[in-house]
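Here we start with a single chain on its own, the form predicted on its own, put down as structure tokens.
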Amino acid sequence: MPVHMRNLIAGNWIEASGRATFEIRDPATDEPVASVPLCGATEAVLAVDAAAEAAAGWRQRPALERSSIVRRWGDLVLAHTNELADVLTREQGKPLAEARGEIAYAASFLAGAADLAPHFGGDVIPGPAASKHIFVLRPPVGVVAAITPWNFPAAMITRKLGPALAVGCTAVVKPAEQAPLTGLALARLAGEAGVPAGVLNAITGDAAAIGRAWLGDARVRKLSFTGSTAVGRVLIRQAAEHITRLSLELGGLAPFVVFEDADLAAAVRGAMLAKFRNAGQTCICPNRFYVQRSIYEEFLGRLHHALGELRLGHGLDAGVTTGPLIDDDAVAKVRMHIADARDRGASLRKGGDFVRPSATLSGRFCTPTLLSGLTPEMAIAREETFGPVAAVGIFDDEAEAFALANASPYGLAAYAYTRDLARAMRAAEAIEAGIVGINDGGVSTAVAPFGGLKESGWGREGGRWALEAYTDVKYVSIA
């Protein structure tokens, strides 16, 4: 029987104020989960009440008392990883394997930042003259909203505010409205940690309403937001009212390079790691694959039989390593792109259909699919798929492989594979993202700065770099 979570107002768990609520459901069978609040500005605005009211006592708190804090969250989160992954294949989708590790992947930002926190502050810095001594003072930057996205629903609550509670900072957050009960799982183990009342606030509802509420709030001084760059449009705009500091992770188009001196074992793994994971529903999942032509039908035979390892089916079963995509938009949108690559001369190679793999299931498992003959002009190579396919392009030279690499507005991503020590260099050095995977399909890390070019997105989470995102600079002059 699905149950019903409440949101996280100032230590309380709270309804909507007018007790509407809405239902999440398991993408793989269609069956309701669970139901939520639906909340909207009001409770957005009480959201922001609770955490201006706790700032001041979280702030002063020593460094060093708050990183126990943040770390025994991370402990707690680990401890529970059984109980979270499976919530999180429920309301997801994901096998329960990359369920596991999605929740370690979340701890790992918790113990990330309770162990940078307590050695992160200011500087001192030798003075004009020698009447003059000069401090630079590292404050955190007080209240800060974190909307996160539906596809990590562990993991970019805790790489959001991991870093802003260590350094002082107090937060609301709200969950994406298809995944929201992982996010409110968390706050609740974030309360059994000690993080005291009004410091973490979550709610669920209309994204709309609560966004411009809190972008609307002076007191609100920085959103940290995971999702698409039409979104981050929207936000940019909202948040020049009261100049408000943005993160932005925004869309990608990941190109995947692979050279003729490439280890095409290691790139076929690459590969299938870096698109294939989470139903190939991740940022910065490849969604472009260009071959030097000398290897070309090699590379497609050797991830055509990978693709033939893959097992569709419910998250929660035993071998499944390919789940439902998230909703109808996200089928559609895929049926989309396979029909549109193919109408302008792609050839298919593998799978592209959607199938019920039990009685039981949805229609939402696409089988993995691989395509031949990329162009730029097909969607595929414009546009964000969302799903488990790869488009499989060809090129002649180096030049040629960094043009169609750097030929979109988006740069989060991006993956070259090569045996040549100097081209990796300079594919490095070319390649217009913020994350360039060099013989590594698997980039993510928390000590890691993430976050994309051009129209991917402004700032960094990860490591220091997300400490350096939740403070202020202050000088300091004294004569």
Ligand code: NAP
Given for the second form:
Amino acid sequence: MPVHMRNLIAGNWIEASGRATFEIRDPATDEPVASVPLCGATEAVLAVDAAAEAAAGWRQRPALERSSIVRRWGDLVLAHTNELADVLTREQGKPLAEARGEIAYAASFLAGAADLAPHFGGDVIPGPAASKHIFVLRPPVGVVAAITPWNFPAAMITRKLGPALAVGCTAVVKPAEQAPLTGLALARLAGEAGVPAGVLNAITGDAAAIGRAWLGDARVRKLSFTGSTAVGRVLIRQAAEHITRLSLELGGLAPFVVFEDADLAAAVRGAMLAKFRNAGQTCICPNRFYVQRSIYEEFLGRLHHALGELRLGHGLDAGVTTGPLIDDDAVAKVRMHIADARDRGASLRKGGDFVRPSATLSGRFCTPTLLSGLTPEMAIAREETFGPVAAVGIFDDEAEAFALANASPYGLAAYAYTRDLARAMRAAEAIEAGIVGINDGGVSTAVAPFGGLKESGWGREGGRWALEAYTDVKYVSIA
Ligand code: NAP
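Next up, the form predicted in complex with the ligand. The previous block was the form predicted on its own.
Full assembly next; the chain just shown is listed first.
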């Protein structure tokens, strides 16, 4: 039975003006899961009113007190893992085990921020004269807006709001339209943990209207956005109006380079984890595999075999490893990438179809796909695919591998497999990406600085870098 979940402003669970709503559907079945308010500019401004009103009280709370509330929020998130993971799977489609993993990952951003924030201060530096002292303070920036994507509906929210709240900011957040329910459930738990009314406000609805209202409001001092590079560009232009500072976690096109001296079993395990998790719908997914000529066929054979282990189905069903794509646009894009690659000479080694794994399921399930013969002009080598498709090309030497890896305007994640330490270090230095996994396909962790180079964005989330992102630098010179 679909439920209705309201939005949170100033501690009140509200409807949109005119009571407009929209429906969230399970991407695996197309069945309605819930409805949520269709908010716009009016509610966006009300949310900022609430966050601005709550700002002074929250920033004056001792850091230890704020941290203990954020920690309690993280504890409650963990305590509600089963309910949250169930909602997450229903609205987003990932298998339940992955959804549980995401809830733990989401909680780790709250615990991490709670650990670090009480120790996060400024500096005292020697002044330019004996009679002068310089203090560097790190005050919270103020009201923070957060706009998040559907592919990690829990973790992308806590990765922003944990550090923002812990350092003393107040926040307004808009989760993605396809998967807002987990975010609203997290907001409810924040209240239960003791986050005061107005410190965290969450609304759903018209993204463009809400984004414009927030960036048109000088009280919003920072926007933290995770999503596509195309929307990131729009937000950069809008942020010019009030010089709103931005953190942008944008799209990727990760290369996955396998050298002939690699541990091939480890490379295939890393490829499966990095590429096929969340049905290939992660920003750090490898989109382009480059394998050295002498091991090319062996790597393809091993990856082909590993793909046989994947099982399509509803994420709530036992044993399922691969859920549906999020919507019909996603299906169209993945179909286009497979067809374009084949038209341009790639060989389809496995998969390549869309199926309904059972009569009750939608046709948004892409069979795990392996393409060989990847070349640079193929769409899959140039744009994020966001589907369970591994496209593999050949290289002959290290210089060619690095050139292929860097032949992209994106630079979020990259992976390289080799047993040669010197080559590993050269790869780490040469490949233009904010995150480089050397013999590691699982690079997401709350303790590291997560973010991209080039058109993959600005700023870093995670660890102390996140605390820096939500604070100003102010120096005080005392003579
Ligand atoms: P998207 O279309 O850019 O949407 C992301 C968020 O922006 C959603 O909340 C969306 O709202 C909102 N939005 C859309 N148009 C907007 C506008 N004009 N003004 C303000 N907000 C707007 O991206 P997506 O398809 O949801 O997510 C997939 C993308 O996110 C991929 O490119 C992926 O690589 C990237 N991503 C990056 C990271 C990272 O850390 N770098 C992590 C995860 C995902 P609606 O949903 O309501 O339209």
